[in-house]
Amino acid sequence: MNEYRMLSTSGILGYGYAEESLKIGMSWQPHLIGCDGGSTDPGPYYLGAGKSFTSRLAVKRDLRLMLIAAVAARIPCIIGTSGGAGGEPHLQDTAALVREIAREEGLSFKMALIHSEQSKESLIERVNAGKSRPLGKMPPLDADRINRAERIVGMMGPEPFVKALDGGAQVILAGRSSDPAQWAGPAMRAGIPPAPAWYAGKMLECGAEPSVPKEPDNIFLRVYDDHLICEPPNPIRRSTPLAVANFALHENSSPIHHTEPGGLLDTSDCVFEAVNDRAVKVSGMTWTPAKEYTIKLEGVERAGYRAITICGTRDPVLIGQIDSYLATHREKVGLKAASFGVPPEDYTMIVRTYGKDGVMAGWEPVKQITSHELGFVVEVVAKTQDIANAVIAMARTSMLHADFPGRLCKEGNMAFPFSPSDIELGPMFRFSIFHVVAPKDPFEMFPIEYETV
């Protein structure tokens, strides 16, 4: 029986995993070791700023162990969505880290960098040729939206990974990629049909998530022509039919239809069977090729500059009238900002009230405040950082000192946990491009660069 074995070390590179799990997983002789390096989950800032949401120290620890294991076993090591968002700065930072580890550990290998950041000129050409369409409720893509973007990446499918392996790369660092693609590609290259290959990618993309208890750690998959077996190397974890089936719902608008570059993975007929008390067999998945191959684009644009302050109160008199107090606060800040020459259109102020409706805001079903204390995150987004800093200072002063009916305290109304109390957050970004484009082939948007490390 055709069998292909893959070891995923964690849900995100830098989230950590037990070193013993890696040792056990490597003893099961995988053909491939890898880890997803990023996600859009932390929001648009990291793509726009060219920074990672994981620490360099943590990523280096995870990556060092993986590279040593892969080189010793002479198997490929693949990182998808390098650096957290998969843009060119993220890819280059990860490559620099790999070279640093190789020098320190005396490792040598051929490395491939698969680039995914897109030039604005090429995207405008695709739009003008009618090769794009929006996702969800996004407006059609046009040159103005493209030019406003700080950074745009394409989400690659499995084919560039296959090409890099065919090119002799042992270590592959990819820009933005579909999370399962880095696993599905090598499996299909080894002769596994698309359906189980893609399903295996879904199980591997978040490490030990298809197991209990949940915590960043390794997962191991044995993939066959018509099924796969999922098992965590760590003896404290178990893959159960419920855990595996539940994870198959992960990050999809449909529980059974998973759209990927090149086709649709259908899990409606999947059967989940316990092989033993730690491993699960999954069968019944199907794959339907797409009529047209498309690539998803992710882009962000600068929305302004942000500053925040954090404070709290446990004054029962103030808590009892907090809505009117915050309305008065907003009015006072607006008047003061205007007196300093800052018109209302130059900034936006949001006050999140934790203990009342800080998480769900207007959608909060419980209207009555039952907490004895409230926490506030006051946010200002403005055209410039100077304006954001000035308005947040006004907002902090007003929150602290404004009067209200029945007030007994004649000093500050709020407790501030931090000094400095005003926190400058810098540029704020928002997602502006969620569209798909139709390339000539799966490779043209993702050039590959090889080097000997």
The other form holds:
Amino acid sequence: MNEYRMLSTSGILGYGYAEESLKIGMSWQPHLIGCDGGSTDPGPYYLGAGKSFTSRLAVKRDLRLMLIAAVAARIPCIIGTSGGAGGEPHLQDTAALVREIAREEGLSFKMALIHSEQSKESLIERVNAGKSRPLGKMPPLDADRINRAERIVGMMGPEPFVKALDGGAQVILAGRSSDPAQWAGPAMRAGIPPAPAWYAGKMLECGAEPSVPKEPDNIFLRVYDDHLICEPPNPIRRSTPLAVANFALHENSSPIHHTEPGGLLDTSDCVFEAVNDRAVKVSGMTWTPAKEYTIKLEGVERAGYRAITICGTRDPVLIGQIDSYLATHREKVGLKAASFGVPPEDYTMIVRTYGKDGVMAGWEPVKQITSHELGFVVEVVAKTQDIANAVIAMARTSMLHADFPGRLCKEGNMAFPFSPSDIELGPMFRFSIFHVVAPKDPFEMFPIEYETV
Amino acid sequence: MPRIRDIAQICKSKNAGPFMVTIDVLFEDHERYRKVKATGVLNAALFARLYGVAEEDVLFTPYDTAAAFKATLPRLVPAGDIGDTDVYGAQQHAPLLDVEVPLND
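Return the structure block for the form predicted together with the partner chain; the form predicted on its own was the one displayed.
Now the complete complex, all chains and molecules, led by this one.
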């Protein structure tokens, strides 16, 4: 029976894991170790700004232990969606970190960088050739939308990983990749059929999530022709059928149909069985190849510049009339901003009220405020940072000093926890491209570069 | 009458991509799951009502293997866009906790 063993160190590179887990996991002789480096979950900012949502120090720690282990065991180490978002700056930052670690530790290996940032020209060509379609409720892709974007990545499938392994790379850093692809590719290359290979990838991409207690840590998978076995190396964790079931629902719109580049993973007939008290067997998954090979694009555009201020009130008279107070506040800020030359169309102001509907906004079913204090995050998004800063300063003063009926707290309505109280958040981005394109083959959008480190 | 918070082991929400939020309810005991499923209380119409979205926009899937129900619906505001309150979509499950399920056990 063909058995392929893979060790994933964490859900996200830089979220941390126990060093002891890696030691135990390595003693189980994996064919491959790796970690997913990113996600769209932290929002559009990171792709737009070219920055990671993880810290360099934490990523370096996680990566150092992995590189040392992989080189010692002579197995590949693969990082998917490098640098959090997989754009070119994210990939280059991660590569620089790998070179730095190799220097410090005296490690040497062949490294592959798989690029995923897409040029606007190439995408416009694809769109003009009728090779794109929108996902969800997005409008169709056009040249305008592409040109407005700050950065666009394509989400690679498993094939470029296979190609990089064939090319002799021991360390592979990928740009944006479908989360399971970095695992599914090598498993299929080793002869595992697509269904268990993809399912294994889905489990590995989140580290120890399919176990309890659920915290960022290692997970180990043994994959076979028609099933897989999931077990966490850390002795304090256990994989249980409930933990695996919980994980099967994770971050997907459907628990049974998972669309991937090149096909559909169907988990309708899966069975989760406890192998012992800390390992679970999953079987019954199926894979249907797609008629057309498609690649998902993710792109963001600049929506403006943001500044915020944080404050709270403990005044019961004010809390009792908060809606009308905030309406008055909005009006005052509007008048004052207009007086220094900023018309309403140049900015958007939002006051988030914690203790009322700060978490659920329009979905909040509870209308009655019962809290003795309310917290506010006042936010301004404007055409320029200067305008955002000017309007937030006025909004802060008005929150503090605006009058209201029955006011006793004549020196100020709000407690501000910080000086400075206004926080400049810089450019703000929004997801603007969520489309698929049909490439000629799974490789052409993802060039591979090799180097000897 | 027991509420979801009294009988489920897991009730959670999370992004399913930047434009959708997905809400899951899981039961450790498959027998209890089958009874809850038989009541028909959890369905697309319930989620449409709780979250004020059109029923045809709710993708509702009971998943017997996991003893779980999943509902995926469009977000009011895309993750991280102006006015979004929950970038990860991790705190949108609460309205479900108080849904009553007519079980006799």
